[in-house]
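Consider the single chain below, provided in structure tokens and representing the form predicted on its own.
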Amino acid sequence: MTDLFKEKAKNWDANERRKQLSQGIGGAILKNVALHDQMHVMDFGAGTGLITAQVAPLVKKVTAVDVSESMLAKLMSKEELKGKVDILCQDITTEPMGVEHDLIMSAMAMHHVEDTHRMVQSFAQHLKPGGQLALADLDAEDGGFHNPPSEGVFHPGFERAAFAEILQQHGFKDIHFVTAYTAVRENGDYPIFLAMATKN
């Protein structure tokens, strides 16, 4: 599998705009999800761990899942995450982990997943009954957020109602959204939602 983030990983954390985005999404998760010290959390599309780092001190364990080895290597180089975070570099839709989590969170990864239905179905398989989802991604936009277009981007954001329908179809309830952050760019403002749901 080609690592599309191999070059980007080197300076990923140095980008001020990206740090603000991660702080905004992480803050929304901390505010809206009841975390506790017995939780096993999956951070899907964990990247270099910008969201993981905000959640890890409050839970028992985080498994950081990504298909980019270089991004996960950057995550594991962070001293503050050692002993609290495991990494897994694989596609969990084709290679399930066989482990159920209390919470699956994700920040800005879903638009990189071609088959949204299959991914949400995989999330359901990887959650305990009553487990929670907290997925942050772009509201539907005109494609300007990734300008010029990036390889590996399959969706120009998501309509909230359509996204909620996908969650419902795969056995999630109590679905609700908040606006986690608004990315302000030269070409416009891009709201980012946090979708929360509970596995039936």
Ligand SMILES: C[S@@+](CC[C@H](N)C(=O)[O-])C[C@H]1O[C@@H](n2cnc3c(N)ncnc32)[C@H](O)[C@@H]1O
Given for the second form:
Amino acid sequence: MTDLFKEKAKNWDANERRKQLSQGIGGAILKNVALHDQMHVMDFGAGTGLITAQVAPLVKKVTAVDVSESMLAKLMSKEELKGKVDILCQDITTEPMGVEHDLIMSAMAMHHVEDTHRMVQSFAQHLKPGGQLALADLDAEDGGFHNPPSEGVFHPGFERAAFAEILQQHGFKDIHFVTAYTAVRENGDYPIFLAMATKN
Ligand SMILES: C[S@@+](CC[C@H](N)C(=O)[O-])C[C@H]1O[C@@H](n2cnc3c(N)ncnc32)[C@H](O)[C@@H]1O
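The form predicted in complex with this ligand, contrasted with the form predicted on its own above:
Then the entire complex follows, led off by the chain already shown.
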């Protein structure tokens, strides 16, 4: 698989807008999800670990899953994550890892996965009964967030009601949304939702 984030990985953490966005999403997860020190968490599309780093101190373990070796290499170079974070460079939507987690979180990765149904099915497969989801991504937008268009972006955000329907179809309950952050760009404002749900 081509590493579409090879170039971006080099300066990912240096981008001020990205840092603010990650702080906003991480803050919303910390505020809305009851984290505890026995939890095994998956960060789906963890990238360089900007969200992982905010959650790892509060839980037992985070497994950072991503398909980009370059992004995960940056994550692994962070001293503060050593011992608390495992990495897995694998597309778990097509190749499951066979481990169930207490929580799957994700930030800005789902719009990179073409088949949303298969992805959500995979989330269900990788959660214990009663396990939780905390998924952040763009609300449906006009395509202007990725301007110029980037390879590997399959969805211009998600309609909350349609996304909730998919979660329900794959056995999730207690589905609710908050607005985690609004990215303010030159060409408009882009709200980002945090979808939370529980596996039946
Ligand atoms: C926009 S970045 C977000 C990274 C990180 N979550 C953050 O907030 O900084 C999207 C990430 O999703 C990853 N990704 C794309 N498709 C994926 C898949 N099928 N499974 C896991 N990760 C994927 C990309 O490699 C990239 O690291």
